[in-house]
Structure formats: structure tokens, C-alpha cells
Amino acid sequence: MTQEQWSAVDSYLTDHVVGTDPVLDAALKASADAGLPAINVAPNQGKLLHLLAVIHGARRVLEIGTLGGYSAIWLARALPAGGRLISLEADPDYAEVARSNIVRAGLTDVVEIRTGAALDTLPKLADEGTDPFDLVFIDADKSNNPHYFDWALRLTRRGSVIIVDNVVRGGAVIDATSDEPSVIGTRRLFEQISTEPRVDATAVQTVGSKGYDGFLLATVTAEV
């Protein structure tokens, strides 16, 4: 199996079960034109996030790591009337691109993008007394995954869903000797979850147009 084949299969799957969307396509183009890294979720992965939010009946979503707003659009479109998505982005230039994409998508009444390091903005959310989030999508700097997961637990409730992207790291997650911060952070996340009594979780390996990686899916089983 090769990357070329994985990408071809992803294209086939996307053509048949996801389709094209001018708003989402425009968001990707605007992100590329602005020089953002092409690390957004693939279209079929975006659709998976959308379906998970729909299946769960999510009304409030927290996203940690906005990039160009591509996954935020997928998630926001899954919310019912009155639903809300708050997305956190450390890079102000990325956040501006994302805001433009959100405006083009007609989702300004649904999506709020907050700029600043997530470990600074997450405590502010807690201080505001925000209502618990039904779904949290973590897709930011992987070295801080354990901290982001801690905050996700604080800002959710029993029954909430937490998704963490890019947890396989091309297989490097099993390398206990790695000095790569993203691998270290992800391994610490798995160690943390293995002893965390308040969640029930699984992780799945994936291959596709974004290469070899995977995601973690957890549900909160007890109040913090």
C-alpha cells in the first residue's frame, strides 16, 4: 500500500459519499492562498466529525485549533438552531483567515473564534461560567494534548464526547524513546486516559490523503 493509493481511495470515497461543496472548497483555497499549512482534516474526515455531532445531538461544540476554519464549518453545520461553536486559535493570522471563511459560510451567528494560546483562553472560558460543551474536538499542538484533554474534561459533562486528532503520528506513538514533543505529548495523553476513571475511550488508526495517523474518541462517563 502506498500514499498514492491511499489518496486515490480517499478521492473515490469522497466523490461517492461526501461530494463537493463550494463553500468548503473556497475555505481550503483561501487557506492555501494565505499560506496556511495543509494540515486540515480531509473531506471524509470532516464529514465524520459532522456526523458524530449530528448523531450525538450536540448543541455546543468546543474546538481547540481552528487553522482556516475548515473543520469548524463541518461541525457548525451539524448544530441545530441556537447551537454554538467556540473555536480557539493561537495564530492571529490563521484566525483572520478562518473568520473570513466563516463569514463566507454564513455561520457568523454560530461560530466564535477566539485568538490566543489555548492554555490562556481555556481558563477564561471556565471563568465565564460557560455552559458545558457537548462535543470537544482537539486538533492543536500535540505537545499540549494532556493539558487540552484536562480542560476538555473540566468544560464538559457526563455524556459529552471528546475527539483528539492525529494521535498515531505515523506510528511514532509507540516509540518510547522519541524526543519529538508531539509524540511525547500524545503518549502522555494515552497514559493519562488509561488511568482516568471519568472517560471511556478508544483510538483508531487511519490511512488516507493525510497519510497514516489516527484519532481518539472518548465519552465522559462521570462529572468532573
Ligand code: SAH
Given for the second form:
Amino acid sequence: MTQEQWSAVDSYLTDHVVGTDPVLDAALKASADAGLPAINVAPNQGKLLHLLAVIHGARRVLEIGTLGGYSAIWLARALPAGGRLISLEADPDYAEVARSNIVRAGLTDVVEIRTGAALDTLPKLADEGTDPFDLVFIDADKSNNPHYFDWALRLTRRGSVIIVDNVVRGGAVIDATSDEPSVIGTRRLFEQISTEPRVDATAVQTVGSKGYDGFLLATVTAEV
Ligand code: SAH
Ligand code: DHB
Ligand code: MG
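What does the same protein look like in the form predicted in complex with ligand SAH, given that the last one was the form predicted alone?
Every component of the complex follows; first up is the chain already shown.
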């Protein structure tokens, strides 16, 4: 199996069940034009996030790692009237690109992008006494995944959903000797979840236009 084949199959799947959307296409073009790395979720993955939010009836979503706002648009479009998505982004230039993509998407009343390192902005969110989030999408610097998962638990409720992107990274996750901070962070996250009584989780490997990776899906089973 080759990357070419995974991409061709992704194109086929996306053509049939995802389709194209001028606003999402424009968000990716504006992101590329501004020099952002193309590390957004793939269209069919964005649609998966969207459908999970719809199925869950999410009203409040927290995203850690905005980039150009591509996954934020997918998730925000899943929310009912009055729904809210807060997305955290460390890079102010990326956040500006995302804001303008959100404006083009007509989602300014739904999406709020907060700039700053997430480990600084998460405590502020908690201090504000923000209502619990129904769904959290963790997709920032993988070295901090254990901390982000802790924060996700603090900012959710029983029944909330937590999704973590990029937990396989070409299979690197099983390399116990890796000195890559992203691998170490994700392995710590798995160790943490293996003994965490407040969540019920699974993780799934994926292939496609974004290569060989995977995501983790958890639901909060206890009041936190
Ligand atoms: N969710 C996006 C992709 C996010 S890429 C999508 O699928 O469309 C990861 C993002 O996390 C990058 O934009 C990066 O700048 C941001 N990031 C990295 N470290 C961070 C930190 N400490 N706090 C917040 N965001 C961070
Ligand atoms: C990277 C980050 C992501 O969130 C992703 O989906 C793919 C790659 C990265 O930092 O390389
Ligand atoms: Mg990602």
C-alpha cells in the first residue's frame, strides 16, 4: 500500500460522501497563501469530526490547535443555533488567518479564537467559570497531550467527548525509545488513559491523504 493509493482512495471517498465546499476550499487556499503548513485534518476527517459533533448533539466545543481554522469550521457547522466553539492557537499570525477564514465562513458569532500558548489560555478559561464543553478536539503540540487531556477533563462533564488527533504518527507511537517530544507526549497520554477511571476510550489507526496516523476517542464517564 502506498501513499498514492491512500490519497486516490481518499479522493474517491471524499468525492462521493463529502463533496467540495467553496468556504472550506477558500480557507485552505488562504492558509496556503499565508504560508501555513498543510497539517489541517483531511476533508473526510473534518466531516467525521462534524458528524461526531452532530451525533453527540454538541452545543459547546473546545479546540486546542486552530491553525487556519479548517477543523474549526467543520466543527462549528455542526452546532445548533446559539452553539459556541472556542479554539486556542499559540501563533498570532495563524490565528489572524483563522479569524479571516471564520469571517468568510459566516461563523463569527459561533467561533472565538484565543491566542496564546494553550497551557496559559486553558487556566484562564477555567477561571472564567466557563460552562462545560460537550466536545474537545485536541490537535496542538503533541508533547503537551497529557496536559491537554487533563484540562479537557477539567472543562467537560459526564458524557462529554474528547478526541485527540495524530496519536499514531506513522507508527512512531510504539517506539518506547523515541526522544521526540511529540511521541513521548502521546505515549504518556496513552499511559495516563490506561489508568484513568473517568474516561472510556478507544484509538483507531487511519490511512489517507494525510498519511498513516490515528485518533483517540474518549467519553467522560464520571462527573469531573
Ligand atoms: N486543528 C487544525 C490543525 C492544527 S495544527 C486543523 O485540523 O485544521 C496544530 C496547531 O497547534 C498549529 O497551528 C500550532 O501553531 C498550534 N500550537 C502549537 N503549540 C501550541 C500551543 N502550545 N498552544 C496552542 N496552540 C499550539
Ligand atoms: C502535525 C500536526 C498535526 O496536527 C497534524 O494533523 C499533522 C502534522 C505536525 O505538527 O507535524
Ligand atoms: Mg492534527
